[in-house]
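The chain below stands alone, shown as C-alpha coordinates; this is the form predicted on its own.
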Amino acid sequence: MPSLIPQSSSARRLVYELIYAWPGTWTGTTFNVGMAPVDPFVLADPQLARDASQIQLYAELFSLAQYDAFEWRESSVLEVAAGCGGGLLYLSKRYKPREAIGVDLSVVAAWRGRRLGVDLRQAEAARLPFEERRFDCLVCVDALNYLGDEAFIREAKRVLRPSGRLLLAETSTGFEEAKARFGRLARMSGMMVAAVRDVSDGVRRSIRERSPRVEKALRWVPPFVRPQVREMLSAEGSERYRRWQHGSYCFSMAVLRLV
(Lines of atoms letter the chains of each structure in order from A and count residues from 1; the text may use other names and numbers.)
(Lines give C-alpha, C1' and ligand atoms only; values in the text may rest on other atoms or scores of the structure.)
Protein backbone atom coordinates (compact mmCIF):
# COMPACT_ATOMS: atom_id res chain seq x y z
CA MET A 1 0.00 0.00 0.00
CA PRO A 2 1.23 3.56 -0.67
CA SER A 3 3.43 5.14 2.00
CA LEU A 4 3.49 8.80 3.01
CA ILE A 5 7.01 8.35 4.43
CA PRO A 6 9.92 8.67 1.94
CA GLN A 7 11.53 5.38 0.98
CA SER A 8 15.13 6.58 0.84
CA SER A 9 16.92 6.08 4.15
CA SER A 10 18.20 9.66 4.47
CA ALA A 11 14.85 11.30 3.64
CA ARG A 12 12.95 8.91 5.91
CA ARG A 13 15.33 9.63 8.75
CA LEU A 14 14.85 13.39 8.31
CA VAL A 15 11.07 12.99 8.48
CA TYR A 16 11.28 10.98 11.70
CA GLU A 17 13.75 13.39 13.26
CA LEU A 18 11.21 16.16 12.67
CA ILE A 19 8.33 14.01 13.99
CA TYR A 20 10.05 13.13 17.24
CA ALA A 21 11.50 16.61 17.77
CA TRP A 22 8.12 18.29 17.28
CA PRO A 23 6.83 19.78 20.59
CA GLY A 24 3.17 19.12 19.78
CA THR A 25 0.81 16.92 21.78
CA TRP A 26 0.81 14.03 19.30
CA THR A 27 4.51 13.15 19.59
CA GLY A 28 4.59 10.88 22.61
CA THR A 29 6.67 7.81 23.34
CA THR A 30 5.48 5.84 20.33
CA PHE A 31 3.96 6.53 16.93
CA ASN A 32 1.37 4.10 15.57
CA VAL A 33 -2.32 3.82 14.66
CA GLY A 34 -3.35 2.85 18.19
CA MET A 35 -5.86 0.34 19.58
CA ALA A 36 -9.06 0.58 21.63
CA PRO A 37 -10.42 -0.11 24.16
CA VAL A 38 -7.47 0.42 26.48
CA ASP A 39 -6.49 -1.96 29.29
CA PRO A 40 -6.87 -0.53 32.85
CA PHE A 41 -3.20 -1.40 33.50
CA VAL A 42 -2.19 1.13 30.86
CA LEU A 43 -4.58 3.83 32.04
CA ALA A 44 -3.44 3.46 35.66
CA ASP A 45 0.21 4.26 34.88
CA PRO A 46 0.90 7.98 34.19
CA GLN A 47 3.92 7.14 32.02
CA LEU A 48 1.81 4.91 29.79
CA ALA A 49 -1.54 6.70 29.91
CA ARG A 50 -0.40 9.67 27.84
CA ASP A 51 -0.07 7.35 24.81
CA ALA A 52 -2.74 4.93 25.96
CA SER A 53 -4.12 3.74 22.62
CA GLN A 54 -0.65 3.45 21.06
CA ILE A 55 0.56 1.41 24.06
CA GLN A 56 -2.56 -0.77 23.83
CA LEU A 57 -1.45 -1.89 20.37
CA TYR A 58 1.63 -3.40 22.03
CA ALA A 59 -0.51 -4.95 24.76
CA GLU A 60 -2.55 -6.80 22.12
CA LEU A 61 0.55 -7.98 20.27
CA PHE A 62 2.35 -9.18 23.40
CA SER A 63 -0.75 -11.12 24.47
CA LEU A 64 -0.61 -12.93 21.12
CA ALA A 65 3.02 -13.98 21.65
CA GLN A 66 2.12 -17.15 23.63
CA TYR A 67 4.76 -16.57 26.30
CA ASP A 68 3.93 -17.37 29.90
CA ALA A 69 5.15 -15.16 32.76
CA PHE A 70 8.32 -17.20 33.32
CA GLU A 71 9.25 -17.16 29.62
CA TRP A 72 8.86 -13.37 29.49
CA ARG A 73 11.10 -12.92 32.52
CA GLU A 74 13.80 -15.09 30.93
CA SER A 75 13.58 -13.42 27.52
CA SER A 76 15.86 -10.98 25.74
CA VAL A 77 13.70 -8.72 23.54
CA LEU A 78 14.60 -6.37 20.69
CA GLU A 79 12.20 -3.87 19.12
CA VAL A 80 12.99 -2.51 15.66
CA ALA A 81 11.60 0.96 14.82
CA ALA A 82 10.84 1.46 18.51
CA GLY A 83 10.04 5.17 18.36
CA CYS A 84 10.76 6.76 21.73
CA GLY A 85 10.37 3.44 23.54
CA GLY A 86 6.80 3.47 24.84
CA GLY A 87 6.19 -0.14 23.83
CA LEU A 88 9.37 -1.32 25.55
CA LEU A 89 8.48 0.71 28.63
CA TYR A 90 5.13 -1.12 28.78
CA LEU A 91 6.84 -4.47 28.23
CA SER A 92 9.29 -3.81 31.05
CA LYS A 93 6.58 -2.75 33.46
CA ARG A 94 4.10 -5.51 32.59
CA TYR A 95 6.25 -8.55 31.84
CA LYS A 96 9.72 -7.66 33.20
CA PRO A 97 11.91 -9.41 30.60
CA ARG A 98 15.54 -10.08 31.39
CA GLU A 99 16.59 -7.62 28.68
CA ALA A 100 14.67 -5.14 26.51
CA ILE A 101 16.46 -3.09 23.84
CA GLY A 102 15.10 -0.90 21.07
CA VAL A 103 16.54 0.59 17.91
CA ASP A 104 15.17 3.44 15.82
CA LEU A 105 16.36 5.34 12.78
CA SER A 106 15.89 8.65 14.61
CA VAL A 107 18.61 10.07 16.86
CA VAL A 108 16.00 12.21 18.61
CA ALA A 109 13.81 9.16 19.32
CA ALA A 110 16.75 7.24 20.77
CA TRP A 111 17.66 10.21 22.98
CA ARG A 112 14.09 10.59 24.21
CA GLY A 113 13.87 6.85 24.91
CA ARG A 114 16.99 6.92 27.05
CA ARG A 115 15.57 9.85 29.02
CA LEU A 116 12.51 7.67 29.60
CA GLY A 117 14.76 4.96 31.05
CA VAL A 118 14.62 2.63 28.03
CA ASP A 119 17.72 1.11 26.41
CA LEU A 120 17.16 2.69 23.00
CA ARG A 121 19.82 3.05 20.30
CA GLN A 122 20.02 4.70 16.90
CA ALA A 123 20.38 2.06 14.18
CA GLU A 124 18.89 0.86 10.90
CA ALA A 125 16.71 -2.25 10.68
CA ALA A 126 18.80 -3.60 7.80
CA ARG A 127 22.04 -3.31 9.82
CA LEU A 128 21.33 -4.24 13.41
CA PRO A 129 24.35 -3.67 15.69
CA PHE A 130 24.07 -7.02 17.47
CA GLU A 131 25.74 -10.40 17.24
CA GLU A 132 24.04 -13.51 15.88
CA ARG A 133 21.51 -15.36 18.04
CA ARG A 134 21.34 -12.57 20.63
CA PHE A 135 17.56 -12.30 21.18
CA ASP A 136 14.64 -14.57 22.06
CA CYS A 137 12.05 -12.19 20.65
CA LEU A 138 12.03 -9.44 18.02
CA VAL A 139 9.17 -6.92 17.75
CA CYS A 140 8.17 -4.62 14.87
CA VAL A 141 4.99 -2.54 15.23
CA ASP A 142 3.44 -0.49 12.42
CA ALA A 143 6.77 -0.03 10.63
CA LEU A 144 7.23 -3.04 8.36
CA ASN A 145 5.77 -1.15 5.36
CA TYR A 146 8.68 1.30 5.61
CA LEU A 147 11.35 -1.41 5.77
CA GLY A 148 12.49 -3.72 3.01
CA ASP A 149 11.06 -7.19 3.67
CA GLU A 150 14.17 -9.08 2.56
CA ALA A 151 16.69 -6.96 4.45
CA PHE A 152 14.54 -6.86 7.58
CA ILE A 153 13.78 -10.57 7.70
CA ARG A 154 17.43 -11.46 7.02
CA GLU A 155 18.52 -9.42 10.04
CA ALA A 156 15.66 -10.73 12.18
CA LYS A 157 16.68 -14.31 11.50
CA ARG A 158 20.33 -13.50 12.14
CA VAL A 159 19.82 -12.01 15.62
CA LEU A 160 17.13 -14.44 16.82
CA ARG A 161 18.04 -17.52 18.82
CA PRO A 162 16.78 -20.97 17.83
CA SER A 163 13.02 -21.16 18.55
CA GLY A 164 12.97 -17.34 18.66
CA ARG A 165 9.77 -15.43 17.94
CA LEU A 166 9.10 -12.51 15.63
CA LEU A 167 6.10 -10.34 16.60
CA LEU A 168 4.69 -8.27 13.75
CA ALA A 169 1.83 -5.75 13.54
CA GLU A 170 1.12 -3.93 10.28
CA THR A 171 -1.39 -2.19 8.02
CA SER A 172 -2.55 -3.77 4.77
CA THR A 173 -5.50 -3.49 2.40
CA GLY A 174 -7.07 -6.74 3.58
CA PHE A 175 -6.66 -9.64 5.99
CA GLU A 176 -5.98 -12.16 3.23
CA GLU A 177 -3.21 -9.92 1.92
CA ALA A 178 -1.76 -9.66 5.42
CA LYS A 179 -1.82 -13.44 5.96
CA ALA A 180 -0.12 -13.97 2.61
CA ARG A 181 2.61 -11.50 3.52
CA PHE A 182 3.22 -13.04 6.93
CA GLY A 183 3.39 -16.44 5.28
CA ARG A 184 5.88 -15.17 2.71
CA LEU A 185 8.07 -13.67 5.42
CA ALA A 186 7.95 -16.95 7.32
CA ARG A 187 9.05 -18.93 4.26
CA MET A 188 11.87 -16.46 3.55
CA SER A 189 13.26 -16.97 7.04
CA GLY A 190 12.59 -20.64 7.75
CA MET A 191 9.89 -19.75 10.28
CA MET A 192 6.32 -20.87 10.83
CA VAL A 193 3.29 -18.65 11.40
CA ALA A 194 2.25 -19.53 14.95
CA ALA A 195 -0.62 -17.04 15.27
CA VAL A 196 -2.32 -14.32 13.25
CA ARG A 197 -5.12 -11.92 14.17
CA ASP A 198 -7.16 -9.17 12.50
CA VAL A 199 -7.51 -6.25 14.98
CA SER A 200 -8.89 -3.68 12.53
CA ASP A 201 -12.02 -2.91 14.58
CA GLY A 202 -9.93 -1.77 17.54
CA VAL A 203 -7.67 0.33 15.31
CA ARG A 204 -10.62 2.05 13.63
CA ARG A 205 -12.05 2.87 17.05
CA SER A 206 -8.70 4.25 18.21
CA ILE A 207 -8.42 6.51 15.15
CA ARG A 208 -11.93 7.88 15.79
CA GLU A 209 -11.37 8.43 19.49
CA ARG A 210 -8.01 10.21 19.12
CA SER A 211 -9.36 12.55 16.43
CA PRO A 212 -9.95 15.54 18.78
CA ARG A 213 -6.38 15.31 20.11
CA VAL A 214 -4.94 15.14 16.60
CA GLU A 215 -7.08 18.05 15.44
CA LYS A 216 -5.83 20.16 18.32
CA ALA A 217 -2.21 19.33 17.48
CA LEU A 218 -2.70 20.18 13.80
CA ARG A 219 -3.29 23.83 14.73
CA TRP A 220 0.44 24.07 15.47
CA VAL A 221 1.50 22.60 12.13
CA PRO A 222 2.50 25.11 9.44
CA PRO A 223 -0.34 25.46 6.89
CA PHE A 224 1.86 24.53 3.92
CA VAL A 225 2.45 20.98 5.30
CA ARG A 226 -0.79 20.55 7.22
CA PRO A 227 -2.55 18.46 4.51
CA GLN A 228 0.34 15.99 4.38
CA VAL A 229 0.50 15.71 8.18
CA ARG A 230 -3.28 15.29 8.32
CA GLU A 231 -2.98 12.33 5.98
CA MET A 232 0.00 10.84 7.82
CA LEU A 233 -1.93 10.92 11.11
CA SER A 234 -5.17 9.60 9.53
CA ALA A 235 -6.92 12.68 10.95
CA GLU A 236 -10.65 13.12 10.45
CA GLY A 237 -11.29 14.59 7.02
CA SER A 238 -8.27 12.88 5.47
CA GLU A 239 -8.45 10.20 2.79
CA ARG A 240 -6.71 7.75 5.11
CA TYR A 241 -9.31 8.37 7.84
CA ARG A 242 -12.10 7.71 5.32
CA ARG A 243 -10.45 4.49 4.14
CA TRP A 244 -9.93 3.24 7.69
CA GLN A 245 -13.53 3.89 8.67
CA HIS A 246 -14.91 2.33 5.46
CA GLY A 247 -12.88 -0.85 5.88
CA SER A 248 -10.46 -0.26 3.01
CA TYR A 249 -7.52 -0.76 5.39
CA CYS A 250 -6.85 -3.70 7.65
CA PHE A 251 -4.53 -4.02 10.64
CA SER A 252 -3.19 -7.46 11.48
CA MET A 253 -0.78 -9.06 13.94
CA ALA A 254 1.28 -12.21 13.65
CA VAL A 255 3.70 -14.35 15.61
CA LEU A 256 6.39 -16.12 13.57
CA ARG A 257 8.57 -18.79 15.17
CA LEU A 258 11.89 -20.25 14.06
CA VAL A 259 11.67 -24.00 13.48
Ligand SMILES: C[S@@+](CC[C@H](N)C(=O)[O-])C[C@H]1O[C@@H](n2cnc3c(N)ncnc32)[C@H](O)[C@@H]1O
Contents of the next structure:
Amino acid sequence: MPSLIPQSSSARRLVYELIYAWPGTWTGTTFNVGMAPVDPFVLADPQLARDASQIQLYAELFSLAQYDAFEWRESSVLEVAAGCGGGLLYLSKRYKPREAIGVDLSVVAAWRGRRLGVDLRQAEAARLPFEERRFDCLVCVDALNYLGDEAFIREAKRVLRPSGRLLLAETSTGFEEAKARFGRLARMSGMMVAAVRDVSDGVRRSIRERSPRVEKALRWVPPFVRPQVREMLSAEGSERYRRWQHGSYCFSMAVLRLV
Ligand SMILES: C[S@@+](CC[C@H](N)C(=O)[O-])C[C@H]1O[C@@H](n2cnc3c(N)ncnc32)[C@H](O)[C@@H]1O
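Moving on from the form predicted on its own, kindly provide the form predicted together with the named molecule as a structure.
Shown next: the complete complex, the earlier chain at its head.
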Protein backbone atom coordinates (compact mmCIF):
# COMPACT_ATOMS: atom_id res chain seq x y z
CA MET A 1 0.00 0.00 0.00
CA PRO A 2 1.52 3.40 -0.94
CA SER A 3 2.51 5.48 2.09
CA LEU A 4 3.90 8.98 2.35
CA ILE A 5 5.52 8.19 5.67
CA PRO A 6 9.10 6.91 5.18
CA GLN A 7 9.89 3.26 5.89
CA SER A 8 13.16 4.05 7.64
CA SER A 9 12.52 4.47 11.35
CA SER A 10 14.70 7.59 11.78
CA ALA A 11 13.18 9.39 8.77
CA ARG A 12 9.69 8.39 9.94
CA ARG A 13 10.46 9.72 13.40
CA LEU A 14 11.51 13.05 11.91
CA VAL A 15 8.27 13.31 9.93
CA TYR A 16 6.17 12.53 13.02
CA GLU A 17 8.13 14.95 15.20
CA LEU A 18 7.32 17.66 12.63
CA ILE A 19 3.66 16.66 12.46
CA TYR A 20 3.24 16.72 16.22
CA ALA A 21 5.26 19.93 16.72
CA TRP A 22 3.71 21.90 13.85
CA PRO A 23 1.90 25.04 15.04
CA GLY A 24 -1.81 24.84 14.35
CA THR A 25 -1.36 21.14 13.71
CA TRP A 26 -4.67 19.45 13.18
CA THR A 27 -3.71 16.68 15.59
CA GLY A 28 -5.01 17.11 19.11
CA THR A 29 -4.63 13.93 21.12
CA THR A 30 -4.87 11.44 18.24
CA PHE A 31 -3.72 10.99 14.67
CA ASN A 32 -5.66 8.30 12.86
CA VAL A 33 -8.29 7.79 10.15
CA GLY A 34 -11.21 8.14 12.58
CA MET A 35 -14.61 6.50 12.61
CA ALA A 36 -18.23 7.69 12.60
CA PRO A 37 -20.83 7.86 14.08
CA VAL A 38 -19.44 8.78 17.47
CA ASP A 39 -20.50 7.30 20.83
CA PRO A 40 -22.36 9.82 23.10
CA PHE A 41 -19.82 9.15 25.89
CA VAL A 42 -17.11 10.68 23.70
CA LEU A 43 -19.23 13.65 22.60
CA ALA A 44 -20.22 14.45 26.19
CA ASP A 45 -16.62 15.00 27.31
CA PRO A 46 -15.07 18.20 25.87
CA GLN A 47 -11.53 16.78 26.15
CA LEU A 48 -12.51 13.72 24.09
CA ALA A 49 -15.00 15.48 21.81
CA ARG A 50 -12.26 17.59 20.27
CA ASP A 51 -10.97 14.48 18.46
CA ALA A 52 -14.31 12.68 18.51
CA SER A 53 -14.13 10.50 15.42
CA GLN A 54 -10.52 9.49 16.08
CA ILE A 55 -11.30 8.57 19.68
CA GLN A 56 -14.25 6.57 18.31
CA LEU A 57 -11.82 4.23 16.57
CA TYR A 58 -10.51 3.33 20.02
CA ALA A 59 -14.02 3.08 21.47
CA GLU A 60 -14.88 0.51 18.82
CA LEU A 61 -11.70 -1.50 19.39
CA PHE A 62 -12.08 -1.52 23.17
CA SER A 63 -15.67 -2.74 22.82
CA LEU A 64 -14.46 -5.57 20.57
CA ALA A 65 -12.03 -6.68 23.29
CA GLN A 66 -14.91 -8.25 25.26
CA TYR A 67 -13.57 -7.34 28.68
CA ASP A 68 -16.20 -6.69 31.32
CA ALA A 69 -15.98 -3.67 33.64
CA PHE A 70 -14.20 -5.67 36.35
CA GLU A 71 -11.62 -7.09 33.91
CA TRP A 72 -10.82 -3.60 32.62
CA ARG A 73 -10.33 -2.28 36.13
CA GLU A 74 -7.93 -5.13 36.90
CA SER A 75 -5.96 -4.70 33.67
CA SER A 76 -2.57 -3.30 32.98
CA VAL A 77 -2.65 -1.88 29.44
CA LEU A 78 0.17 -0.87 27.09
CA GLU A 79 -0.41 1.04 23.86
CA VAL A 80 2.35 0.85 21.26
CA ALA A 81 2.65 3.80 18.84
CA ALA A 82 0.15 5.68 20.99
CA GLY A 83 0.57 9.08 19.28
CA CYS A 84 -0.30 11.86 21.76
CA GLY A 85 -2.27 9.54 24.03
CA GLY A 86 -5.92 10.27 23.16
CA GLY A 87 -6.78 6.56 23.09
CA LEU A 88 -5.34 5.99 26.55
CA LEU A 89 -7.07 9.11 27.84
CA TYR A 90 -10.39 7.68 26.64
CA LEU A 91 -9.57 4.27 28.10
CA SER A 92 -8.73 5.76 31.49
CA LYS A 93 -11.89 7.87 31.59
CA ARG A 94 -14.21 5.14 30.40
CA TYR A 95 -12.85 1.88 31.81
CA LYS A 96 -10.41 3.00 34.55
CA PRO A 97 -7.81 0.24 34.09
CA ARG A 98 -5.35 -0.40 36.91
CA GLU A 99 -2.58 0.96 34.70
CA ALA A 100 -2.42 2.53 31.22
CA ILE A 101 0.96 3.25 29.64
CA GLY A 102 1.79 4.32 26.10
CA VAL A 103 4.94 4.45 24.03
CA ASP A 104 5.56 6.31 20.79
CA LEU A 105 8.57 6.87 18.58
CA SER A 106 8.03 10.63 18.76
CA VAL A 107 9.40 12.54 21.73
CA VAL A 108 7.01 15.43 20.99
CA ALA A 109 4.01 13.07 21.03
CA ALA A 110 5.17 11.60 24.35
CA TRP A 111 5.57 15.09 25.81
CA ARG A 112 2.12 16.13 24.59
CA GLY A 113 0.62 12.97 26.07
CA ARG A 114 2.19 13.63 29.45
CA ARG A 115 0.71 17.14 29.41
CA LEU A 116 -2.70 15.44 29.13
CA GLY A 117 -1.88 13.38 32.20
CA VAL A 118 -1.22 10.18 30.24
CA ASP A 119 1.83 8.04 31.11
CA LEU A 120 3.42 8.26 27.67
CA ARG A 121 7.07 7.48 26.99
CA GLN A 122 9.30 7.77 23.98
CA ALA A 123 10.27 4.28 22.80
CA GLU A 124 10.63 2.16 19.69
CA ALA A 125 8.03 -0.61 19.24
CA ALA A 126 10.75 -3.17 18.52
CA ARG A 127 12.51 -2.43 21.85
CA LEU A 128 9.86 -1.96 24.50
CA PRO A 129 11.37 -0.77 27.78
CA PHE A 130 9.39 -3.20 29.94
CA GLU A 131 10.07 -6.51 31.60
CA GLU A 132 8.53 -9.80 30.48
CA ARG A 133 4.86 -10.53 31.22
CA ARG A 134 4.20 -7.01 32.45
CA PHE A 135 0.84 -6.32 30.72
CA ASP A 136 -2.61 -7.88 30.38
CA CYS A 137 -3.48 -6.05 27.21
CA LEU A 138 -1.50 -4.51 24.36
CA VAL A 139 -3.11 -2.06 21.91
CA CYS A 140 -1.90 -0.82 18.53
CA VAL A 141 -4.06 1.50 16.39
CA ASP A 142 -3.28 2.70 12.86
CA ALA A 143 0.47 2.01 13.18
CA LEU A 144 1.00 -1.70 12.58
CA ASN A 145 1.88 -1.11 8.93
CA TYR A 146 5.01 0.72 10.08
CA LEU A 147 6.20 -1.73 12.65
CA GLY A 148 7.19 -4.96 10.93
CA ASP A 149 5.04 -7.91 11.97
CA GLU A 150 7.83 -10.11 13.32
CA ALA A 151 9.51 -7.52 15.53
CA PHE A 152 6.15 -6.28 16.77
CA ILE A 153 4.85 -9.75 17.66
CA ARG A 154 8.10 -10.78 19.32
CA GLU A 155 7.92 -7.79 21.67
CA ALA A 156 4.16 -8.05 22.19
CA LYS A 157 4.47 -11.69 23.18
CA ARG A 158 7.37 -10.92 25.49
CA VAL A 159 5.59 -8.19 27.49
CA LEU A 160 2.13 -9.83 27.57
CA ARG A 161 1.03 -12.16 30.37
CA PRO A 162 -0.10 -15.63 29.27
CA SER A 163 -3.74 -14.56 29.66
CA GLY A 164 -3.07 -11.37 27.66
CA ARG A 165 -4.97 -9.88 24.74
CA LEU A 166 -3.68 -8.03 21.73
CA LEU A 167 -6.00 -5.36 20.25
CA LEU A 168 -5.12 -4.36 16.70
CA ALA A 169 -6.62 -1.90 14.19
CA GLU A 170 -5.11 -1.21 10.79
CA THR A 171 -5.66 -0.28 7.14
CA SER A 172 -5.39 -2.91 4.41
CA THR A 173 -6.50 -3.24 0.82
CA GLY A 174 -9.34 -5.61 1.71
CA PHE A 175 -11.00 -7.46 4.58
CA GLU A 176 -9.79 -10.87 3.36
CA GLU A 177 -6.21 -9.59 3.33
CA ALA A 178 -6.68 -8.17 6.84
CA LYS A 179 -8.13 -11.43 8.18
CA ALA A 180 -5.23 -13.38 6.67
CA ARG A 181 -2.73 -11.02 8.30
CA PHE A 182 -4.40 -11.19 11.72
CA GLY A 183 -4.37 -14.97 11.36
CA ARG A 184 -0.64 -14.94 10.54
CA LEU A 185 0.09 -12.66 13.49
CA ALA A 186 -1.88 -14.99 15.73
CA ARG A 187 0.04 -18.05 14.52
CA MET A 188 3.37 -16.24 14.95
CA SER A 189 2.52 -15.50 18.56
CA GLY A 190 0.80 -18.76 19.50
CA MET A 191 -2.48 -16.85 19.87
CA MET A 192 -5.89 -17.20 18.25
CA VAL A 193 -8.06 -14.56 16.62
CA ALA A 194 -10.91 -14.15 19.11
CA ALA A 195 -12.77 -11.42 17.20
CA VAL A 196 -12.41 -9.51 13.96
CA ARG A 197 -14.43 -6.60 12.53
CA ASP A 198 -14.48 -4.61 9.29
CA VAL A 199 -15.17 -0.95 10.19
CA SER A 200 -14.43 0.54 6.76
CA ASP A 201 -17.87 2.16 6.36
CA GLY A 202 -17.40 4.16 9.56
CA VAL A 203 -13.87 5.16 8.55
CA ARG A 204 -15.04 6.32 5.10
CA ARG A 205 -17.74 8.42 6.72
CA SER A 206 -15.24 9.96 9.17
CA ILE A 207 -12.86 10.86 6.34
CA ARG A 208 -15.72 12.58 4.46
CA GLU A 209 -17.04 14.41 7.51
CA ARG A 210 -13.67 15.73 8.68
CA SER A 211 -12.88 17.24 5.27
CA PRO A 212 -13.57 20.89 6.25
CA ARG A 213 -11.31 20.56 9.31
CA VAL A 214 -8.51 19.06 7.23
CA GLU A 215 -8.80 21.89 4.68
CA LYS A 216 -8.46 24.45 7.50
CA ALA A 217 -5.39 22.70 8.89
CA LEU A 218 -3.79 22.57 5.44
CA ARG A 219 -3.61 26.39 5.42
CA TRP A 220 -0.80 26.06 7.99
CA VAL A 221 1.24 23.80 5.72
CA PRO A 222 3.87 25.44 3.48
CA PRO A 223 2.72 25.35 -0.17
CA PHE A 224 5.77 23.35 -1.34
CA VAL A 225 4.75 20.28 0.74
CA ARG A 226 1.00 20.83 0.72
CA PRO A 227 0.23 18.25 -2.03
CA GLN A 228 2.10 15.54 -0.10
CA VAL A 229 0.39 16.46 3.17
CA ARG A 230 -3.00 16.54 1.42
CA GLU A 231 -2.32 12.98 0.33
CA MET A 232 -1.12 11.87 3.78
CA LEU A 233 -4.25 13.24 5.43
CA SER A 234 -6.53 11.71 2.76
CA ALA A 235 -7.85 15.24 2.10
CA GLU A 236 -10.72 15.59 -0.36
CA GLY A 237 -9.39 15.42 -3.92
CA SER A 238 -6.36 13.29 -2.95
CA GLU A 239 -5.72 9.81 -4.33
CA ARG A 240 -6.04 8.33 -0.86
CA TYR A 241 -9.45 10.03 -0.38
CA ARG A 242 -10.57 8.52 -3.68
CA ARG A 243 -9.33 5.06 -2.71
CA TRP A 244 -11.08 5.19 0.65
CA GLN A 245 -14.36 6.35 -0.84
CA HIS A 246 -14.22 3.78 -3.70
CA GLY A 247 -13.63 0.91 -1.32
CA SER A 248 -10.01 0.20 -2.34
CA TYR A 249 -8.95 0.53 1.31
CA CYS A 250 -10.34 -1.37 4.26
CA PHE A 251 -9.97 -0.70 7.98
CA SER A 252 -10.33 -3.62 10.31
CA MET A 253 -9.80 -4.61 13.92
CA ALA A 254 -8.94 -7.82 15.69
CA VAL A 255 -8.57 -9.21 19.17
CA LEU A 256 -5.88 -11.86 19.57
CA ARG A 257 -5.71 -14.03 22.69
CA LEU A 258 -3.30 -16.65 23.81
CA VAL A 259 -4.74 -20.12 23.15
C1 LIG B 1 -1.00 7.18 12.39
S2 LIG B 1 -0.21 7.51 13.92
C3 LIG B 1 -1.30 6.68 15.07
C4 LIG B 1 -1.15 7.23 16.46
C5 LIG B 1 -2.18 6.71 17.47
N6 LIG B 1 -2.17 5.28 17.52
C7 LIG B 1 -3.57 7.21 17.13
O8 LIG B 1 -4.39 6.45 16.63
O9 LIG B 1 -3.83 8.39 17.38
C10 LIG B 1 1.17 6.40 13.88
C11 LIG B 1 2.07 6.53 15.10
O12 LIG B 1 3.05 5.50 15.05
C13 LIG B 1 4.22 6.01 15.64
N14 LIG B 1 5.32 5.12 15.23
C15 LIG B 1 5.74 4.89 13.98
N16 LIG B 1 6.75 4.00 13.98
C17 LIG B 1 6.96 3.64 15.28
C18 LIG B 1 7.85 2.76 15.94
N19 LIG B 1 8.74 2.05 15.24
N20 LIG B 1 7.79 2.65 17.28
C21 LIG B 1 6.88 3.37 18.01
N22 LIG B 1 6.00 4.23 17.44
C23 LIG B 1 6.03 4.37 16.09
C24 LIG B 1 4.30 7.42 15.10
O25 LIG B 1 5.17 8.25 15.84
C26 LIG B 1 2.84 7.84 15.18
O27 LIG B 1 2.56 8.48 16.40
